[in-house]
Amino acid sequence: MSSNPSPHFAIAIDGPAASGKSTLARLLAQRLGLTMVNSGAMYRAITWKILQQNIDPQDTAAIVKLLDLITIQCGSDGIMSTITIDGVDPGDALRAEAINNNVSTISAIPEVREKLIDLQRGYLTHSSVVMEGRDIGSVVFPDTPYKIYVDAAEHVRAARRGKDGEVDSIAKRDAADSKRTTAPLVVAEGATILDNSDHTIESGVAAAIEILRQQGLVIPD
């Protein structure tokens, strides 16, 4: 069964983290007129939720217990996708060093991707969507024809996590993305990958362009 019923489609950015997906993510929308989706964020959120309430992230049971006792709704402000979790939107408490580093442990419970890949798909009810994360080509909208994946060399990566004030380990950080038995990290098939190693932000969204339109979709110039 096709995971996309609706006639909107979705583009999915791909990647590891601080590989440059986000913003790449948010500049193609703009460009393509589209609604930016950052699934990481959602996770996020719930990573948030779930340490507001003093839950320990390695508390499965009661963290799938919580997630039947909240209410998350998500949304686009016209350009960008929004998220809250009981009316309320954590901000940039979401870039903390606590979330940072508990939202793996949290992202690799399979109750959690459930509720939230049924949310993602539920975007291209609207309209047609960028979004970024670790399995949307893979996992989330896996009939899509538009997959990127967005790389770039470790010690890039670390300059550019260092840069936004955050510390957490790459090689760590990778290995749980990667290891994780539910929707591990990987290239999804069909996927072109681009090395964000070297470009600049322009040049990389020029290359990610010209990989959609080989991919066969319609971009005027």
The other form holds:
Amino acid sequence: MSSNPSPHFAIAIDGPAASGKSTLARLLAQRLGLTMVNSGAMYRAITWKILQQNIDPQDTAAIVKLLDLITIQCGSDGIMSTITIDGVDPGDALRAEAINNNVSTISAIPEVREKLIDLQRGYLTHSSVVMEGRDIGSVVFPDTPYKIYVDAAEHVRAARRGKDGEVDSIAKRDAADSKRTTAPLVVAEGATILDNSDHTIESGVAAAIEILRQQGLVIPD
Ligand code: DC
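Shown: the form predicted alone; wanted: the form predicted together with 2'-deoxycytidine-5'-monophosphate:
In what comes next, the whole complex appears, and the chain from above leads the way.
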């Protein structure tokens, strides 16, 4: 056992696309004074780079080779995670339809996941985090006691993405993310499910705080 364990901890927020987990994670982080880490942005950023380099998303060998050639820098602006690839922040390009359509293929590649999981765990060197994604409670931080699986009915999620201006085949992406062999979307052991279908943003945050208190996190009123 380490004599000097990290003073930092992770709150894992997992769930399907457009379940409202990003908003929830952001507001929770704000309320608790932690850094919010959007792990999906990391998978999107690698997908962006692959498409920029005109690499076929099905060409796993070329993608694995690219991983050794690029520099991915993950950081924080004090509130939210930031990411650059070879010094470039892809910004709004991360939400492009081409990324939506290819990110599940790229994120199913074990070498991609390995690289990003190291960077995700690295955040705890500097701060405690609220990290949202698909495998945060199951793979990235399986030992954290603080795990929430955010779910919402499919029509609610489709409406949410429509409102964000995204035409996104959510059902297709969720199916791919749930069926892949490596780190599929699952309800992690020890996670509490929060059904976000009928919550307002405020009541969803309140429900999450209640869950975290039940999981043992001390949160002042
Ligand atoms: O959270 P998001 O919709 O921006 O995530 C985009 C994709 O990234 C998602 O369809 C699957 C992948 N992803 C993943 O495989 N593991 C994570 N921890 C986060 C995202």
